[in-house]
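In structure tokens, one chain follows: the form predicted alone.
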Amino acid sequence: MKQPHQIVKQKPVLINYQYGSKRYFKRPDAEDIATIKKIEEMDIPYWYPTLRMREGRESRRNDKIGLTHVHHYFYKRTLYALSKLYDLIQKSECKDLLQIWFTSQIINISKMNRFRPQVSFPYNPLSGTLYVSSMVSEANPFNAYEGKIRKFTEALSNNKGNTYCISTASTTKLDVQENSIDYIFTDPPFGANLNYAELSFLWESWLKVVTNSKYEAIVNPTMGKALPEYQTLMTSCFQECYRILKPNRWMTVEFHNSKNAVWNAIQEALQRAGFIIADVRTLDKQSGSFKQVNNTSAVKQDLVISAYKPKNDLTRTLHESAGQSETAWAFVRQHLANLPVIVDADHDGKIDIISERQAYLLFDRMVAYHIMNGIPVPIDATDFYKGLDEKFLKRDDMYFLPDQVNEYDTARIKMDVEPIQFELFVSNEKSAIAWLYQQLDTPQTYAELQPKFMQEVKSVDRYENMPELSVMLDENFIQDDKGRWYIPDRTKEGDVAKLREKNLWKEFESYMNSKGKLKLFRSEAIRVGFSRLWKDKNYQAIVDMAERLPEQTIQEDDKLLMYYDISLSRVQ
């Protein structure tokens, strides 16, 4: 099927060749040009794919230079070698294994291979894209596949005696028995970071089987998939993981995306599936170290998320005692039992503060777990914090079960160091208050706090009506007779919290009584308002208010997103 086709002109400028054990470069001469012309005019007697590149921003990015079909991505003699090799593979008894070997070099020997001899010559395509450079290097397929044979042989010899199963399927529907898996590690698609179906099209076309992108969990406008569609698909995937995982067993999710909204979509998908998030750490791929983050909106690095499937007795207690405070404490007991007691991630002799053991995160996890399971939250923040002090043991602002605290105390004595503080990223009122709690471990005056506070609030969300420092101190802390602010004790903290919530509810009511889109507001007032409306089962009011807020505000706040999504499903 020969048809006229326009393609960007390429001119050979340098030839790399090997003689004996040495490599040489030369400029093309008349004989070389004649040889290239002869190759371009020859017919290929074997099958090769001629499919039009699939729809998509990535797969159609090279249309402008004439690379519109699969075979355009290969030089003529490379295509000849590939088609002959593919023909031989189809007649082989080891067809399946050889096809893996065959497709492993498709990208390296295509026109996407860049000429960069100082980097990693001869193979250097740009990963994660179908980019074609202006300086293309024609790779030798024989050398490429010969090198892969050595690697395949080594890999197969190292796996003798091991039992494993490799399958290709959609995680939305796994052919695996319920409650049968001990551990899951998954590295899922990260929103719009990579368009997998588009990127795989070149080598899939050789196999004559291409990805069904209907169930591909990505953000891709070409496929009509925005963040909600991505979250729905990820929830389906995590629900299947939850189904097949044994109770009280773990799943690790490695995640990277620079957008907070995508991280929140992943976090909510995990919780909607039934998982409980126990730890979030950043992974430094260069040094191989892990660092805990307590503000999980900071997702500019790779995150390693640890989540577990709760025991059956917690689920049973949750539904048998719905509305009673015992469900809150049953959750806390199991959550503390599953959290690590001692962590020295950097091996520097300093104990990490485990944020999941702190009061505010224990409360957040408890609330989220109840809401995701569709049952009332049985206790407010004030009573919850009092109950933590009464029912559990506290060390360094972290809570432990009785059988855990001895291990922690022993480690503290042995290491003879204070626990390290981890950084807070102040981006809104909630994180600012958390920062103040951290600072006021030692009482300080307004004059001492104010310069440090100004350094921290440089990247506040643009919709956040951040209160003055003096307002946040008045609403959350107590001042002594020397003018120093300090954290209230538990006996007074309840009164402070109730007064603050009352003021924030008044603020929220003023938003409800106004009209149109909200352009400036206190996010803490929105949280208090949504929480009270949820208790009153006024789901329609939550939906109405959410739709008056900027989409960014809802998508980038995991608590607001949780209230909105579930309220929307109940209204509908």
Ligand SMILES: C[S@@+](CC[C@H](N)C(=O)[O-])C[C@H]1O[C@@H](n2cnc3c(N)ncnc32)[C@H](O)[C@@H]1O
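If you superpose the two forms and keep the largest set of C-alpha atoms that fall within 1.5 Å, you have the rigid core. Positions refer to the first chain, counted from 1. All figures in this text were calculated on a predicted structure; none of them were measured in a lab. First, how it differs from the form predicted in complex with the ligand.
Taking 2 Å as the criterion, residue 548 does not count as shifted between the two forms: its C-alpha moves by less than this amount when the rigid core is aligned.
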Given for the second form:
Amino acid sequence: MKQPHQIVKQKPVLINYQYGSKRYFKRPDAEDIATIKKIEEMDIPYWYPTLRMREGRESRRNDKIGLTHVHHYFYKRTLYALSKLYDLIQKSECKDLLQIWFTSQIINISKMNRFRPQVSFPYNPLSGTLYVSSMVSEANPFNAYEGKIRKFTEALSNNKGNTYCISTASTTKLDVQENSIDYIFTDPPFGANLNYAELSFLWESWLKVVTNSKYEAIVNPTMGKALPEYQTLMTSCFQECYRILKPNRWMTVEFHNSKNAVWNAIQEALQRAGFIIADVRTLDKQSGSFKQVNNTSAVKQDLVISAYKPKNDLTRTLHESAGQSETAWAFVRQHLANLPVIVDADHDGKIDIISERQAYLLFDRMVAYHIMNGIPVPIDATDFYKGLDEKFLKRDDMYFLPDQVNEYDTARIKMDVEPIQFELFVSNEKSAIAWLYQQLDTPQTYAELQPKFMQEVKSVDRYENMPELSVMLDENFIQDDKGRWYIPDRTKEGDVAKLREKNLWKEFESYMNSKGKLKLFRSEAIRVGFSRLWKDKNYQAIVDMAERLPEQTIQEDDKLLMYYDISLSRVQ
Ligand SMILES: C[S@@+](CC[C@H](N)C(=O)[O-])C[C@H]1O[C@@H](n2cnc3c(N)ncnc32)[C@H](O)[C@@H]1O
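Got the form predicted alone; could you also share the form predicted in complex with the ligand?
In what comes next, the whole complex appears, and the chain from above leads the way.
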């Protein structure tokens, strides 16, 4: 039964038409208005979707202007043409392919196409939203579909006989054999960025299939999904990727980072699934270049993450030798073997420093790997750094396996340039110390360092009680008789690091002895505290302290998040 329906009134004001090869504008005259009216009164003899828009803030954003059901998103004339075309496609032998062609223009010819006379392109809907502007432009479906035929033909003729398989299943459960895939490239959703299930509803309703939002990895309050639900779903997806990938093979994850907390959720999900992250780069879409980043800092850009599934023998060693330092060295050996030896991403003839080969990141990765696998971290930072120097070969502050170092040395001579350092974002004590390590490659006085440091520290994390530069120098470096600060030599560095850790632990104890939420603190003290509590298996104390910290601090720091999440699951 037909129901009355209120919908915002639209009035045709301008017609764009073509005569010969020229285009003209005119105001609608009485004949045009009569034609539109005649079409409005016609019944469409073919099927078209009339579903209520699915629940959701995006999909029901146009309720207020009366676009409550799918068919309201199309002009009557367009709907007629679409339903006829759809009917023909259903009878065709190439139904699947033609349906892709059919859905490819649905948005462009809907009421979401905006009138933008200054832009020559005929289709101007806003992407990533179902927004309908007050000045709409009705696009001609015949032109739209004709244009797409050309593009489809071009794309299909590029396929050199490859076979492929397309599936729309959720990655949380893939119908693929384990250890069977050579490489995975994935472009997962980025937290709350876009509501894909809602946005897809317009074309899905034509295809008579709807995204099962239960498994959609997304942050969306309407669906009751916050960051933890997103992370859990992403972990299940990555676990499936891990299961189907062959050991020692790679996965590339493309990721747009809008929030650090989401980036950390992704990193943690990857590691929980068993992957080892080996490289993180920013992708400059305009120039197409890649840049290495210090992955502990806030980067609001497109990222390319490379991760691999370890070989079976590493997993075996890990469990057979749990608690012995061998697990740490087995990890480092495998990790170094998997890292590239020479990188010149910009092709500028300069070797890039590979941060993954540097001591601090190797240590971070080793700790994360043990924690994620639920076995004790067998070695502390001081012994780890000493062991690195003894067991591996060092060039330009990077570590190599014996069979890699020749290749590096040869390239170093040929390229004959100093390697370039990756960019660091100084926003807390940890990144400040990393920056100082870079700077103090050449010893410098406080007066030389201070102005550069001020320039580097643009914004400090909200809760970070960052010590003065002089304190950080005192705690981490040594001064020569000319007053220049330098990096302590590895053998003496142990003493400096131990003293620093003792001080930070004292600071952490003072936090534990206080009550209530912590408002300002040294995040380095929290890190040292969590790592010591972890060693003592005092998971409850980690959880208690984490709950006194601002949520943001835990979510935005991958190390703290890792300790907290795993402790929480142990306590529970
Ligand atoms: C960033 S988009 C990918 C965009 C795509 N690469 C492109 O260029 O069009 C992320 C996609 O992941 C999908 N998605 C969300 N949860 C999923 C799940 N559990 N399994 C498979 N795909 C999922 C979303 O629907 C969305 O289409």
